[in-house]
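This document starts with one chain, in the form predicted alone, laid out as structure tokens.
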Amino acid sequence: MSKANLKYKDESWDFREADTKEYTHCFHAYPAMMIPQIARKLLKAYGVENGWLLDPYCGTGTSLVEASLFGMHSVGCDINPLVRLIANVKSTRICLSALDETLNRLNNDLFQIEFQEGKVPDAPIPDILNLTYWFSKEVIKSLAYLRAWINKIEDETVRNFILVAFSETVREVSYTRNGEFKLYRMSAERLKDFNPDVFGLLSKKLSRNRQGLATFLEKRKNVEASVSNANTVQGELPLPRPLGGYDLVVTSPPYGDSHTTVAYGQFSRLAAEWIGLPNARKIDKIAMGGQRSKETLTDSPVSSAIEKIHSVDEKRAREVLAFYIDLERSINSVAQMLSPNATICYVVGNRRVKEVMLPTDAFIVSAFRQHGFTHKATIVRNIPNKRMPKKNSPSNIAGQTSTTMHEENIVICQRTTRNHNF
């Protein structure tokens, strides 16, 4: 097959009608999540039963959940402590009887409060900057009570399960515009009628998540799944590591620096602060491309595109360059941990910056070639249901927008030649 034919469009990967909220995938909204059907199809084609899967940018753990259902051990990494919490809960065995006993106690206590005409008991309020800017006094009081209640739960797996529902509740009862990834306060007009039912919302999420957990536990195989804070950009390698190396990587790295693509840190900040997780305000700074680098890229597939951006906006070009330098560093770390017969599957978007297309898929292929990998295929799929920005502002002038991504590329490389049919 020629090099040109290795990249092709395949609408069977669009999964337009698929239920993307099966099992524990229903637990928590998050930007730009890989849909489970992609990970599932890749595992079917390249998975190794009782082998090991690595996801170096695991987010909320889609690939870890699917690996557990398929029968592969898995390790995920992420710098964001909130998504590490979510990924861990989604992929972990939790005792349903212990969970139900705690949920019954919580429901009884919340019912008693409602029976007492909504008088919420006082509880310590966390020291969060601009707290009253983002939450009403009534919501703060309710969240503080729930936070104190949850923190008293002794069973860590049960406590974390409830914290995940609490996290999603925090964002939805805040004054943030829930359609945005960045922190923007809703309009004064919307604020007039905004009176969320904190306890009711949490209860609905707990019920939904409990149902998803039960279906997951029925089909989860007897394998390990763990989540690490290792930052592969900095050369940190997660544990555990299998003796022969990881057999498979299924992952979706960030599309670009958080400043101008998906602001993961801003999206998760309020919930992380309520829970008390570390570095809640630093995530976007320590993410890929968050810090400028003095290094450069030579003969890279993205070099000419970055030069074109530089001719229009030198600052943006430096930001884009910093992202790809960090991505290359991360790939160098990932490659060290892979088996001699490993397959890597990177789901990436070729974003536009200043009307210039950045060939991230070609960059991934080039970076892994340096480590003995052969490019097997790049499958182009439409993005019908992924929660992510579709437009940006290339000129930073109000009202002027440009398309970013309506497609993404599934890049597949292997260290040895193996034939697989989709």
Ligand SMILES: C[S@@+](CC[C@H](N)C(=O)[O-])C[C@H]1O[C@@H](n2cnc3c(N)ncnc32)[C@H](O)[C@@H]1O
Second form
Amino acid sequence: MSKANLKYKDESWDFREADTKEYTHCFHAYPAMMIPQIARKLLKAYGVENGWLLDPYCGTGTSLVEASLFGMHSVGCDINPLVRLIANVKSTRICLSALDETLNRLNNDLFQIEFQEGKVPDAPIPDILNLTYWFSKEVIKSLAYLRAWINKIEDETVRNFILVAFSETVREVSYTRNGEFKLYRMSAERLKDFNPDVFGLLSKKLSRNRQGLATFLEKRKNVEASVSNANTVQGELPLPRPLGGYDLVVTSPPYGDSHTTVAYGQFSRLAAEWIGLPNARKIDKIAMGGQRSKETLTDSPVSSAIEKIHSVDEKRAREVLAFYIDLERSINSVAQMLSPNATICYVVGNRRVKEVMLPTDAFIVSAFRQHGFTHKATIVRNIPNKRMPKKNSPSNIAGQTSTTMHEENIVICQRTTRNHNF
Ligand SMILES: C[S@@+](CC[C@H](N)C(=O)[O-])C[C@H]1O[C@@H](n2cnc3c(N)ncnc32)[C@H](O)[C@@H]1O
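Mind giving me the form predicted together with the ligand, seeing as the form predicted alone was just shown?
Time for the whole complex; same chain goes first.
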């Protein structure tokens, strides 16, 4: 791979030893998070001070946080309400004195329960399917108390800050297996000794996040950041829309449909249900590639790969096709909102299905070309620390794995035409 080919490997993008949890980036784990250093380096190269950044699949908001630190206004979209909450809390301003007042009250109340009353007061238990399959009775009681306590907080920014720590706590005190994205229950062996300290865990997360927030607020520029539920696949466009269009896109779209790649919905479900967020059980269906389509793609960089998959497994080929159709629709919406000089940076993995490599990077270049963009570079980086399944089973045969997901591509294109309407 040479620079002359526009696609080249550059290990300076690996960030092997980097601290990926600075500022508000420490707030909440999520599968396949973008590391902040990538967004930071892209902003340094292509950012426009006081300009506008868009992340159409913002997840927990890594690019929004970095845009706020750099000095760009930002808008993120995601179909998953849990990550919209997280991205929002991570990127907006929160009044530290109001937060501290509430955190002190919470700490006092929890201290009193633990060391004086010795018993968690009753609180309404949410109506969640199979609740006792995922949580012990004691844990349910503690979570219900916390949930009721948090819901009484009047200041929305403070309430949301605490909800984010609560969300991560829910996952960690549940019987879900650690290190899995899908909802799998722990082994019976592990369950026997599993006795998590719910209040202790929440308090630890709150103080970690409080510290991250303080360092973020010190460096955060005076810019706007917002999160939208607009689904660009359906042609919905987020607000606000900057007058001259967005200057920069820094994003990492899903690798494929959620059912066969990363199950964002399953990862978020229990926390979303405890918080009472909508569609908690539907995310993987609503996500890109979640629904079959009757359309097809002609002359696309992924067409021949999909044909090869089709020759061995029609159903898998249709699933793969559905994903790329959605991705193209989304790019058509995104391109409408971009400025005449915009730069787009898409961080994508070329996954394998049935031993066939899908060139998603080339697909992105080709889709943006239709909108007046020129391919500037595709940087190939190693993934030393991204939280995602490193080994997928391309053939779906147990034991047969591929290591393609150890690398990802940063696709960079720039618009060269100046006569776009938006
Ligand atoms: C790779 S993750 C993004 C991670 C993010 N960069 C971060 O650092 O947390 C991809 C995201 O795309 C979202 N997604 C899937 N389909 C979508 C759609 N149609 N519109 C917007 N977001 C979508 C998923 O919910 C997921 O959060």
